[in-house]
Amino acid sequence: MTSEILNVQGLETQFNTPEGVVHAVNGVDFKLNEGETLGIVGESGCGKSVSMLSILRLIQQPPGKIVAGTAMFKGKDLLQISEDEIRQVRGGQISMIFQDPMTSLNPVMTIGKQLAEPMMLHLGFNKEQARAR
């Protein structure tokens, strides 16, 4: 039996702009069990990236603001824990490859090295352990 690792409920993120408030994410809900992979698809501008950036608290504040919801990860609400705690989660337990092709992956490094690097930095793995993982 797999255990629930991430439960996002009622996530809402908005941005204040000169034209008014933009409701970028409205009531996103999903659950992810350990070992599962979740694909999020949708048209450009529908809130996919903002949803994931919100869960990792990487939304620039201001102008952005997470106004509602929970993101329970291993019993802790990622939207409420301290900055030190969320830094421990980022890279060490949850990673994100950003969609901008010029900044997401380094074209002069192998994919394997780029995937191993966070495990070596955050989890203390050596090269062999990271490669095996």
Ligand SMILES: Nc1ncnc2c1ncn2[C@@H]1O[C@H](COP(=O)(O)OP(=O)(O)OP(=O)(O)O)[C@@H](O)[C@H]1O
Given for the second form:
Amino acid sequence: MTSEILNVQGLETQFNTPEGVVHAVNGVDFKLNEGETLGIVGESGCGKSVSMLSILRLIQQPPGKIVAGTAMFKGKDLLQISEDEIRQVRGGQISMIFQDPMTSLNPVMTIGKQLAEPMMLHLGFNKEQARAR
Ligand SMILES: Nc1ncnc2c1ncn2[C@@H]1O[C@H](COP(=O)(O)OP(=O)(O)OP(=O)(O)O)[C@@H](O)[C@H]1O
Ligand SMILES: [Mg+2]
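Having seen the form predicted on its own, can you show the form predicted in complex with the ligand?
What follows is the whole complex; the chain from before opens it.
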């Protein structure tokens, strides 16, 4: 039995710029089952980062705007839930390692510690529980 954990449909994100509207993401659909790994591949500028930032609501609005789509995660639409709820999801249930790992990961901290920290912060785990997870 596979159970669906994330279902993104019709995601569209745009940016308003002085030169006009940038259609960064134009109708992205994908599904992810629990335990599954999905790689998204495409040329530079095709919208991979903006898609993922949109799902976690990390697009600065304005100039950005999520104009269409749904991102169902455990029965809730990440694009519709409150700011408080999405904050619980970020780090607590979905983590992001931002592009350019040399600046987004701390080189003087072990990877294990950096993965454990959000679980301790958001899920109230102790060290052993975080390590086990
Ligand atoms: N703040 C912004 N304002 C205007 N346009 C933006 C902004 N952020 C991203 N874009 C545009 O959105 C499009 C998608 O960018 P995105 O960063 O998602 O590409 P990517 O697929 O992650 O590329 P890469 O492989 O280089 O990381 C690009 O055309 C980019 O210029
Ligand atoms: Mg990118």
